[in-house]
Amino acid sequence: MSLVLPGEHVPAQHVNLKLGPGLLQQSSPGGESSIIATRAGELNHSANRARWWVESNARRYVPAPQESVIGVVIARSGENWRVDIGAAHMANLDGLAFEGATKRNRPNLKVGSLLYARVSLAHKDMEPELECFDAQTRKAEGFGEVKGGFVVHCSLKMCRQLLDPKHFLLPMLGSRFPFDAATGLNGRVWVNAKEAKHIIAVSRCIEAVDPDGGGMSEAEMKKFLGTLDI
């Protein structure tokens, strides 16, 4: 991976190209398009080079389309809800943005309800919009209101690491006890388990591995787990 600065051109090319945070597609008067970086950081891409993004140590979440987030309902506005996702602006959630929702049959969300949602619209001049279903299947696929559990706040980089199937932490914890987790790319991870001590253990482990926290390695985490009452 390479480091990029704002304004640098990025060689991102793919038939189904999807740009994540820190990248912008620009069109020239001649009709040619180019990809440039909008923030300083480490340039990353998926294995098939279809998804590109810039990994930076940002403190505030900047919404990007198709990213999953953990949000909290803070107000109701007509048929919509206002949701706090940790960004500069509150996000809008339409009352029909759920699987099978109709005007007569829609979720009864209240202020304080916790949501696992997907960013459907993100633009610098508009408030972000959320949906609680998968864009392709139109099914919930785990999105929607989440109840119980605990929300762990961590760095944006830690959230991206947890979504990497090759990362060691969640599989290591899952081999010791069952638990549910939903990772939002906005620096929030929802954790739930049958026993409170397991929820606490997962929370402490995420904070310990977080690069902005303890920054533990896999070997150090194995030793740390031995000290916990699980």
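Numbering follows the first chain given and starts at 1. Everything numeric in this text was worked out from a predicted model, so none of it was measured. For the two forms, the rigid core is made up of the largest set of C-alpha atoms that agree within 1.5 Å on superposition. Compared with the form predicted in complex with the partner chain:
Assignment of C-alpha atoms to the better-fitting superposition places residue 64 and residue 46 in two different rigid parts for the change between the two forms. Two rigid parts account for the change between the two forms, and C-alpha superpositions put the rotation of the smaller relative to the larger at 24 degrees.
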The other form holds:
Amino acid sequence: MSLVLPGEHVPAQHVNLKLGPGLLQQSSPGGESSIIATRAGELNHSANRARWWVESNARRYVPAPQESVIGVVIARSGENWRVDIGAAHMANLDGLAFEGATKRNRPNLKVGSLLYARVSLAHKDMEPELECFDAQTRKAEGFGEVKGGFVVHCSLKMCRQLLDPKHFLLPMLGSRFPFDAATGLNGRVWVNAKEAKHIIAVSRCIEAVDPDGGGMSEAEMKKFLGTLDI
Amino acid sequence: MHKRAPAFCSAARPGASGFCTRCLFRRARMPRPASPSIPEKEFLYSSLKQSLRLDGRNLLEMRAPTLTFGPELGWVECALGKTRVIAQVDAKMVKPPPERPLEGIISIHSELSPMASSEYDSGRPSDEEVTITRMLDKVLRRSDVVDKESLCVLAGQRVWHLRLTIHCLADAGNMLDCACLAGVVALRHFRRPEVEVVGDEVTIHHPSERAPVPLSMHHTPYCLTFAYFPETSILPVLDPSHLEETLSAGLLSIALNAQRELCVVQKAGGVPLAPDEILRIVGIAVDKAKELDKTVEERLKEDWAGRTVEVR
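If the one shown is the form predicted on its own, what is the structure of the form predicted in complex with the partner chain?
Next comes the full complex, and the chain you just saw is listed first.
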């Protein structure tokens, strides 16, 4: 594991090389290609050196295809909705990209509705596009409008950690009280529980563990949970 | 208007998405970020009704300010939670304007750049920026914090020009209180070089020769902001966070010092308030200002004790 800066060469070589976020393949006129980093952060690779990626922390989301995000409906433009996903540009969501949506029967979204969606297109020269279903099966698979609850904002590293099943926070909270959570990779986590104080507790714990905020460890978190009124 | 070059339109009738509704010319700047979503709004109101705040504070509890002093005198970083502001004072000797030959000059420079939050544009000042700048001017300059006459060195010839620069680094709500606190603490922390006047000759002693002197200050005002919500069953909230600020129906800012002297009451629009209510809030603000004064004095004393001023 080493640190890389944008533009630095990365010694990634494999017959079946797969590049993750923060890396770019550059080909020179001579025909040979080299891998350079586009982000500053820790360079990681899989055990067989086939997959490489750069891990870093940021607050501004850059859309990437197939990532699930939480967005807010900003406006309606014709058939489509414009959704704020915290990126530099608004995302477009096709009005028919929902489970069971037809020309006649469309989901009834309002300005300000909250969505759990997947980025279907992310290109540097185009606005990102979202969808709320699996394009192959046309089933919702959990995507769609979310109602009630609250949205916690955190850093991008924090929300990636929350998706890691081995991370301690969500299981620890789940052992105390039941709650629902949907993690978007754009630094937003939707949380719902029966009581308001439980939602607030989850929100404060995420804030406390966030490397961009409190940065608490598991032991500190246990102590902190003891001080909360839940 | 729309028959001419589209650049002339500059989104005369901006639609919801930032496009002009008549010519589809897009406004040059980024559209303002969305207001909070419906679930966030509903949850905030319902939890405030149960007197619960999202960061676990009581309704009338401030985030504890963190004051960090720099190596130079008059450099202060103030943090209220994740809101961070840097204030810096420097002094220069200038010739006073002829209409006020006996008074020093104080100027305040503040700017809200997109560094603080993506909501702020560079270029045209937003409403928030205008409010903050005007309020800083009222609290730190017009309420006579610094004795301007003591800044006069030689009548009509030489006065001190104090320049207070305020950098807003991060906005997580209640930037105004943080900026006022940073500004006033920077003024308290600053020390100007000692001057000697012999006849018409002014000598400025370098801080290494003679100990610099603190500014003579009349009082130390603190600004406290309360947020009111559209539903009257929700009580006002002190030191609102960013979400509370955007969802509030109006903000009431009170500037006062620990000696119970009221400097500024500002309420720009929002919900109507009864006189009794304002008096009650002022009473609460007095207690908070006293607490704040105590911590500021402590921190200043601590910092001064840790500093060695070389005097040869």
